[in-house]
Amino acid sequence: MNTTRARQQVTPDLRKWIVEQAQAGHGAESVVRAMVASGWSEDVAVEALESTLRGHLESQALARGLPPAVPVPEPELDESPLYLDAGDRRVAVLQVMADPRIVVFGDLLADDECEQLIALARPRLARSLTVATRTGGEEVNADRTSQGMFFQRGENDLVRRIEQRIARLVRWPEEHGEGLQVLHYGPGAEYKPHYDYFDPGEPGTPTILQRGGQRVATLVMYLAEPEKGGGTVFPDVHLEVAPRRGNAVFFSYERPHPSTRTLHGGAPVLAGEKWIATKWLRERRFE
């Protein structure tokens, strides 16, 4: 253990200081340096800090009525790497952003699986449905216009290395993904902006969560470029990820709520076709 940790302990004056501080505009790197001046080890500093500010950002969000926040995946992003080890394929990280937590990833998959996965769901694509939180079931959205199919998790050998390959880039079991799904948008297509996560207030939702929890997180892969359209669009923070292939873009929602800002859609196809393969994450193991 390290002794100078184990000495110096986090008091409550001491969280209410780093409180105070995040509220009179004061960053992180500064709060920690006026720590590590008056004494505290650099370690203990951080982790007080991180740990406070987590504990104050919850305490507010529970008050406004929001639900508690659950455990999400989440790469390794502490160092601002250029790539990370994805087990089987070096993966680049080609933009980062906090609030909310969005990952673009290069070179995720290679143009052969893109092209595998593609002559695999061809043959099984039928109209795409969504998930009925009315009722738990399943039904076809007027939103969204494109082309679907699921393969079961472990399916095959292709899909068992690229799911293997998602779980160890945003660590996350591989048991608590939903099967792999692959996406067809021609000319016209599109998925109008919308959250991923059950909303808890649909009476079918509670049926729909025994299945694994709550979904917690997403990554888009791109299989095929459209000539014109078809980026993935976040409207909250006016960002729009290009469809590149073998590229994606992964992003968590801590809580079942718009604070998240998380709504997102598929933009327009204006030409060309594109395909996508998605995967979302659960709280817990999907059956």
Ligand code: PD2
Given for the second form:
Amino acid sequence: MNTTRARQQVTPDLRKWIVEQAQAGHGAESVVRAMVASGWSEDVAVEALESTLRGHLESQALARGLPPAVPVPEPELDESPLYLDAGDRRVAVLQVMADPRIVVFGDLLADDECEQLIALARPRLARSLTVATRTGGEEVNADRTSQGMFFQRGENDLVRRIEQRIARLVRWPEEHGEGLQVLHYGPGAEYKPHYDYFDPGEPGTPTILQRGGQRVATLVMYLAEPEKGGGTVFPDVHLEVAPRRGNAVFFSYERPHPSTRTLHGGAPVLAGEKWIATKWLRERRFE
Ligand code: PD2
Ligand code: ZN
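Switch from the form predicted alone to the form predicted in complex with this ligand and give that structure.
Time for the whole complex; same chain goes first.
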């Protein structure tokens, strides 16, 4: 390895060496150890490794014709905290998956917040629509047999408080969020597996993207738990998240492509009723 120890400058040769090590199957820790042994500070070595491999993966993705990756919301999980400070509430971190990025939160909402959201939403429910990417409008979708409604962003004190909490939790501006959507699933109702980003190949997508760009993350909050069924499933990684009241599942997708493995659905409710609130986060300000 050819290093300039004095300035600790990460040269193209060093980046090439890092990629070669990764391709030869050496893990991150052993690569960092080798760099530290030859005089690099650990911080510089870790940064060089991360940025080099990220850049390498991105250029490979672009060469395969994938859409470019963009920044996404991300909770502060660096030191494996059991709880996160979401401003007005301490939220539990129950489960973390790196790829796809999926985080299960506990106690994001208080029971009375769940009840109030349901009470405010109930009289406004209608058969759920999905965005019609062919036209940019909305349509009834046979894959989605729930009933739903949207709150305006900041529509009332409760909604505003929850939106502020989410913004703090996942470190993403409130203004980049769509209005909260509340969904009600009775027995048998489900939401078949889908992606939440807008398909770049569909003709209506450019119109949709004018309002805040792509969706880059989703937070599904469970407001009322069914007795059986109704989990949120991620078929590509064989994961099912139990719809426990007050808990939530967060997932992000840095490009609008199945390679993110963020295919997900709402499993059929087998007994009882399921209520959720979904917050979709966009790349930019959503107006
Ligand atoms: O209800 C769910 O678990 C679910 C599943 C898939 C919600 C959504 N997607 C969504 O609101 O996007
Ligand atoms: Zn979804």
